[in-house]
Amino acid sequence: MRKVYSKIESIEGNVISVHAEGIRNEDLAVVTSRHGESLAQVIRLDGDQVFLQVFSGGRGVSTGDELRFLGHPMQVSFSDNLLGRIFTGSGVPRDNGPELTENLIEIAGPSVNPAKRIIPRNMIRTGIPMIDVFNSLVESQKLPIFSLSGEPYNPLLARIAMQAEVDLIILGGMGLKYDDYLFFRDTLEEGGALSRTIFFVHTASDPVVESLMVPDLALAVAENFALNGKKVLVLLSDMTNFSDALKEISITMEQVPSNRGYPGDLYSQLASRYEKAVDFEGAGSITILAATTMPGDDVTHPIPDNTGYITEGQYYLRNERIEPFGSLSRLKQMVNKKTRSDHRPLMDGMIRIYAAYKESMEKKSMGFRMSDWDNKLLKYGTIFEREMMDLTVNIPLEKALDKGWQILAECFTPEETGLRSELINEYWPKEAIESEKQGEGES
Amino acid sequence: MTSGKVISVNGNMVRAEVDGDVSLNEVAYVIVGDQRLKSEVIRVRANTVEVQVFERTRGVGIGDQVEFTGEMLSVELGPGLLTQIYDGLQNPLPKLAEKHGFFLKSGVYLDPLPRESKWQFTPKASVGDTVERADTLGIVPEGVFEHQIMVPFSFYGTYKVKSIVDAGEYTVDDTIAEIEDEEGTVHKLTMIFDWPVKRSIDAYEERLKPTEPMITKIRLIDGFIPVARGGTYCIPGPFGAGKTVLQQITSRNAEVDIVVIAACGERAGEVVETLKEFPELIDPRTGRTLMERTVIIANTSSMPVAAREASVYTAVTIAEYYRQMGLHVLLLADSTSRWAQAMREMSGRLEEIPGEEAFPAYLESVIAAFYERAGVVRMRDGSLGSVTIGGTVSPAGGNFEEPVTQATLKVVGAFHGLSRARSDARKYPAIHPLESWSKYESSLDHAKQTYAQEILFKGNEVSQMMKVVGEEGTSLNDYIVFLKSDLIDSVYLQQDSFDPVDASVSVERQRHIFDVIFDIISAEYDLKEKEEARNYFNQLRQKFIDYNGTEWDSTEFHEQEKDIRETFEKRKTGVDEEAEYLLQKQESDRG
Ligand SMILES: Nc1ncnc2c1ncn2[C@@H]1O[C@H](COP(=O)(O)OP(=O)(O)OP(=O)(O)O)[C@@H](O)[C@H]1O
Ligand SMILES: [Mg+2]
């Protein structure tokens, strides 16, 4: 039997710490208080003394509670008995289902080797045509949605769960409303995926560090899902709210802070989630959809920052809408060269011309005359912002870059546009062609 | 051997407690189970020693046992470097991924350099002969390389051939020499030997200015903000901005013998672009693969932190190897921030006085001392090798203010700002034109570049004032010389990295279409109007993107610049007065 320490020495924020032998780094123990059980782990060892953090929280622990180590870090159970259920973030139910216990396996193992990595090559559809034509989803990319607390992500995650042809569905909440986490299960149940769907919920009115497990715990049981065969997709939301436990914990521990409060390792320690994100050769895939919602709007705060630097682009949502500036895949390249020749300079093009637009709008608010040129791209702007940013629309790849000539060729020459002649021969609106030449005629 | 046993445990820092010498920067194992985590010497009071493990450190308990080395942190060097992928300790990955599958393995060390292969030596020195470190003992073919096998590079003093093996093959662990050091002693020497990474190899005569231009096939780094052979640079940017794909092609196109790529705390993803694709791709000058000149060492974010510090230092070290041999070696290194964050860990663990956003106040030091380690040699033999160096840095919210980015500004030889801006706009590569410098030469012509510049530099003092005064207050005169500096802007600056003919351009043709835009842009126009103007510069800017996607002296290639020509001929009325002046004074300079 394990022994069990009833003398807490220290309760500081969310950690406490006790005197104790032969405690293993990141070993589990379980602390009994009159509030219940709640899990905590070893985050720390100094001679006999043992500092844990407690996922339910320092609030509520007393020195004469009970203190109970289990012997071995954190696992989870990991069997097709998951589909379906909803847990807490330290893997508990929350759905008054049973308890389960069987093949436990370790969370946060060991990154994949990168020389058994492969190169993505599988886009995830979507029917946006921001995400489609001008930031490509790829299967295995790892993927946050940048916003503004009040922008609708959480919809948007749950349409691109839906839209996705993936085998298997986790969704890791962290901080997440009740009723962003409701809105998820009737979505899912509506569009019949709740079967295929496992639930780790960490709600807003959960003890803080019960946060941190959750991803973990989700991509773990992602992990050996797909070693499994099975394609995954796993959204992670909010990620900030993940950040911000941290972020409590190192302030605890008396970690010097980098920036603006939070802790030096805040890039290695998402880093070592979105890194989870893989193709495994001859097996499935696990693809990461997250939120990282903005504090103040600023995309040079340490979360999105830091986020920016480890995934594989960003969408930028603002006005619920996908921002072209901001937004990227970086893996979009290693499909778009196989969807359709125009693609990727379409895109391109489109873009550059848009960004023109933006210029324009800036002179047009400070009172310039609008030029002949000012006035084409104005009007570009604003059929491009209604036909392809616009959320609603939902339609395939091939009929949005259709879409692209024709209000490239509404708006503009061929030459204006600077795409090259090439394309332009293949691609361009015939009718277009058509009307120019007679409108030549007629003057 | 010196041993201890764990007293604390924090994150990857372990302390000890030990019973005998201990030396800084020598490597530990700490012994969990069965696993032996290695592990380096940070810090040393009296008998407690401070280890950063290399190794995650969950199941690490306090009193578990740790021994120490008495070796400092080393890479192998010898044959067969080449086409490898390392981890941040020199793993070789692929030989783990054979042995363990999908998932790393802590605490499992294989040899960095193959033991079956078998290697055709050729002798170079002969019984009798008085040798010094790094002088060549004989030769083995490594893909399209004389690899030169070398005395040791720690072996001072002189030292006489007591003995060497005929031609013949050998494996690296098969002795090739003998030789007898000044108190007679015999040394048996096979093909490999150590060297700690944290020390630069000096075992050349000179060091000498960095003059020769390092080509990367980028018309706005070769032409504007140029790298040397021997040289540094640097690449900040915020996220997304193009570092990476920048030091991609780079790694690609670069004009150089051999390229170490140091893939430091960024996403495995990007490694394996290249691990998959090099292995295709051929490099032109060789006609052999691009991974028969590369060597990658990879510790990706989500591997060991402390491993990946290391990591710098085990590319640095191999670049530095291959440059003992005459050769020109580039060292990318992506990200330099990564490395200084793990540092920053570090130091936090140790509880060290703070500098500037909680990095260690030494941070500048170990910077320059990095950079330092790049630079063209002359070796005993009169042979020239170099080692350049390329980091990118990944400043926090993009802004270079912070301390990393400035303690490189402050050492390197040339900066490649890349500007949000640019890349939101999709203008690539997203370095912006007029905040980067070099202090190394241009591959173009002086006076045209110089001239080039100026007009890139007052297009955008016009662009700047057009936001206040508006197009209308703008004369036609500011107003052509916008559209020049656009027009360079976005046929010459920018550069199409993904098209399979304006991804990397020689030398040869920068030049020749150099001097195409340089009369373009010196010439004066018969414009009446800002939008003729404006529609005629499209039309030329047109051609030339149909220009730059032409094979290099093709056919079309010329029927489309004789189109260019004829375009611009048409309304030409005359060529600039400065431009006329830049050129003559450089005539006359020269004469
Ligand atoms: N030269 C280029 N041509 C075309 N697209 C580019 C170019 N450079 C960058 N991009 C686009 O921008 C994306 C991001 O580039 P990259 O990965 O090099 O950024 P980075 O600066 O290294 O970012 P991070 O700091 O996050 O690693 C690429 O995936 C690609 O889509
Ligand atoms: Mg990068």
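Note that the coordinates shown come from a computational prediction; the quantities given were computed from them, not determined experimentally. Residue numbers count along the first chain shown, from 1. First, how it differs from the form predicted alone.
A hinge is where C-alphas change from fitting one rigid part better to fitting the other better; between the two forms, that place among Val138, Phe242, Gly172, Leu401 is Val138.
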Second form
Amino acid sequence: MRKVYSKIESIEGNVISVHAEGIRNEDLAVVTSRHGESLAQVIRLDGDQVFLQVFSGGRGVSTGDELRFLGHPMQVSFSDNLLGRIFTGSGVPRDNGPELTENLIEIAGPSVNPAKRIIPRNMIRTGIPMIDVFNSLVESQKLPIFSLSGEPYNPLLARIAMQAEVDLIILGGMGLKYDDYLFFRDTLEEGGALSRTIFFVHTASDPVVESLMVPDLALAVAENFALNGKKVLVLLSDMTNFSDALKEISITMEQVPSNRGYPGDLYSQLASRYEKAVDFEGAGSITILAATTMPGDDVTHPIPDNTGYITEGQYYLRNERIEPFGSLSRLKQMVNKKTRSDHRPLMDGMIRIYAAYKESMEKKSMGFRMSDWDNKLLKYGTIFEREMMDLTVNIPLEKALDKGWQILAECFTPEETGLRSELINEYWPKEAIESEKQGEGES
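After the form predicted together with the partner chain, can we look at the form predicted alone?
Shown below: the chain alone.
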């Protein structure tokens, strides 16, 4: 029987404090007031003084209300019944479905022992050329999507959720606008992907503390599915809202702030979530893609800056495209050699020529005379951006590689590409060769 405390020492915003013994950090409690019962979580211990964040807010809570500790941290049900369901940041059903109480597991456990991990070796295909061809997503990888606010990072995540070749998707939304929540739900439902998706959503109007729980709920469920042999892709949006929730709570607790007001343990808080990405020997895997909006497009901001030290590269989303410069999947070489012999050289060659196109664009904007080579580069850049970089392009990897060769053949002769002759002999479009032969015959 858990002891009931009838005196709350202080109430500051959504944080209350009591004197209690034998309490652990992150334990849950129930506050009973005249408005009903509210869930609270321990966020700080100072001797026998316990500080708790009230999920529904401190309004309506008085010092004479009762507080009962549950003796455990947040738990979530784990079973196949989760599939196709939508929950809040506290694990309560948001889809009017039944509450799940069987097989409860604790969230926010430790990361997997590195000795139990295996080297990433399998590609996750998404149908998006700028990912599959140029910065392949690798199973058990952890990658952020660095984006300006207003860029279509949520539509990008929704597309990946529908098209990624994995067993199931776990989607964690933090601080989502209600329209974004509806967009995810409706898009996945219409695309037929909701049945293999589990959605934990915290909207901007929900209690702040729930935002902190969303990644832990998503990753705890993902870990158990992975141990049961499933390939799980965890999509999180947006880690900036998660970090801002950390900041808000640390300010409430009057903790000494670090860079730009964020708590000093921001790196550890982010790392403890990202490090859950893992590939289990003989079982499944967890892969993490997390949107991170950069305030003012500042990559030195504490959130992207700390994230960059944790993850294995990043995707940059600018002008509604995944930028080839700056975007990096550090593990892509683990899988590029297993796809097609032309994958790596074609990727390198096309990006090299695209860089030359950017230089020609700069020359043109400054009023310099354009050479024939400059004009070829300008033609190439326009086609490349339209047929490869545009996020609406949706083709399998092999067709995307063929498309790359077609774009090169449309703009250049084989010798101008700088690609090896054996690759050109094997992959250069036959119709382009025939067209060149006809042109030589007529001349």
